[in-house]
Amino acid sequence: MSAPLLLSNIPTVSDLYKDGQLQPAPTDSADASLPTPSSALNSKVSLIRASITTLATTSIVNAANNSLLGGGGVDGAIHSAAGYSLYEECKTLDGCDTGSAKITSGYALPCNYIIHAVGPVYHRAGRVSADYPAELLRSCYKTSLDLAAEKGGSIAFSCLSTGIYGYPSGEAAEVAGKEVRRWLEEDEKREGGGRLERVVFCCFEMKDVRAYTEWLPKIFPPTAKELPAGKPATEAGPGTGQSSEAVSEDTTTNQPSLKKPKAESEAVDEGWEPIEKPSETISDKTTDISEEGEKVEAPDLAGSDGEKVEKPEPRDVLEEAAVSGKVLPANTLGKDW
């Protein structure tokens, strides 16, 4: 496993604005008016592209299934890196309801705790009502933040439900960002508030990075002091069609670095520095990990950001496996985060 990535080396939203690597939302956006800029909030929120198994935060949030016994994607990577003791503890938890979360020790991971949050299967929850997927996802973030606050320190979120559970990355980033801001604001008002030092949004797939790069400036807009000299707040940013810089990790120094994507005619992912991956390796052709710890090949992705996944089996078969934790043959496994 690569060296742990310390919290002090993870840039905050405030840092990204000051470096000119996160652009303010355009003022002519059709969205509702932006919330009041707050340097205090912007200094408590981070965005990074990395494997969450490398983050030395107090807690990390796993995109788990209802069984809590491991699966593919980030869930499998976390179970593999943490070791078999995590599986043994999870067996004692009697699963977890969708929209909720449970906490365990971090075992061999650099974090102290793992919070296992079960996000919704998007179109299945949508059959209940149009708002139900967001309600369940919002509950995942709130419950995770409440559990993390009991331990204090910092928390890092993986991108919940945006893989085989089918939650669109943009909609998920909006729900996550708004719930985190609401929770932080409420926590500051309570007696003994300020329980969390930092909330980190940790992305692995490019589609999720792009979603957070678009939504964070709309939810955590910059103050005037956070903008680089000569860059007014009205400068066009994500969502305008112009290129914006994005977040990656410099694996030679294990320090966060930022890299501009190439022109639109070139592949976006080629403009990123490769990140060092944990010992279980998550390669360009993703290796999923079953409950038994055996590695099985996932289907090829149409681009390394995983935006298009071939699903040789019907959606309901994959959903059933994702929710129940059942391990499917190699040719039917997709990412479950």
Ligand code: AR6
Contents of the next structure:
Amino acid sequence: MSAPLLLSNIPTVSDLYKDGQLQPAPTDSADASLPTPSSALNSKVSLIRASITTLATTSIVNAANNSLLGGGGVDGAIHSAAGYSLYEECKTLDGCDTGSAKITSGYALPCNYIIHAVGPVYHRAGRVSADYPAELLRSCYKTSLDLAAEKGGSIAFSCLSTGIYGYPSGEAAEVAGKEVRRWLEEDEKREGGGRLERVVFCCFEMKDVRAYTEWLPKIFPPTAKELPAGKPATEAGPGTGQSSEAVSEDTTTNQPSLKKPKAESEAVDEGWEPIEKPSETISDKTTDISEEGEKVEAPDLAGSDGEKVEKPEPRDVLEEAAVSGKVLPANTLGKDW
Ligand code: AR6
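For the form predicted in complex with the ligand instead of the form predicted on its own, what are the coordinates?
So here's everything in the complex, that chain up top.
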């Protein structure tokens, strides 16, 4: 596994604005509903493209299933990198409801704790009501932040539900970003608040990077001081706010331009065989959370023999690895690369 990525090397939203890797939201979306820019908040939130297994944050958040006993995607990557002891602890947890989360030690990972959050299967929750997927996803982020706050330090989220569970990346980034902002603001107001030093959004696939580079400027807009000289906070020039430009793609390889050192970049890409995309049968029984916070059994929408959840074809080796759960060295949007 590649070297752990320390918090000090993970760029904040504020750093990304200063480096021009994040652009203000374009004027057509920069309406009165944009929240107040806050450099304090922008310095508490990070965006990075990496395998979450390499992050040396206090806690990381796994996209788990109701059994908490491992699976594919990021769950598989975390279990294989953390080691068998993680599985043994997970066996003692008695599973977890959809929309909730449970915490374990980090074992062989560079983080101290792993928070196992169970996000919704998008199309299944959507059959309960149009708002239900977002309600469950928001609840995952809130529960994870509450658990992480008891430990303090920093937390890194994987993009819950946006893989096998089929949640559209843009919608998920909006829910995640808004819930994190709401939680941080509320935490700041409470006695003994400011319990988390940093919240990291850890993306693995370019579709999620694009979603966050679109949504973070709408949720954590830049202050005038965070923009490179000559770019007022209200300016929306050509391409401004277009996520595809904030993280450009290398036209020769169709790989995202991550500004990695060349040697490491080659080491990552060499020897990668195309990996067959697994399709997972969703047969886990969904237990959901009522409006009052009570646990209720959701209707078994999957039917007795479960349902196949389709994913679009992966576009590159990183995405194939994301689907298969293969651990890759860290890539970042970071200022050093
Ligand atoms: N580091 C960071 N993010 C990753 C990594 C990684 N190493 N690998 C994948 N991702 P998914 P879900 C991203 O499918 O949709 C499992 O089988 C990936 O790009 O892992 O919540 C569980 O056991 C995507 O953005 O989780 C459940 O059964 C994100 O992780 C089911 O999948 C989530 O994709 C959960 O599905």
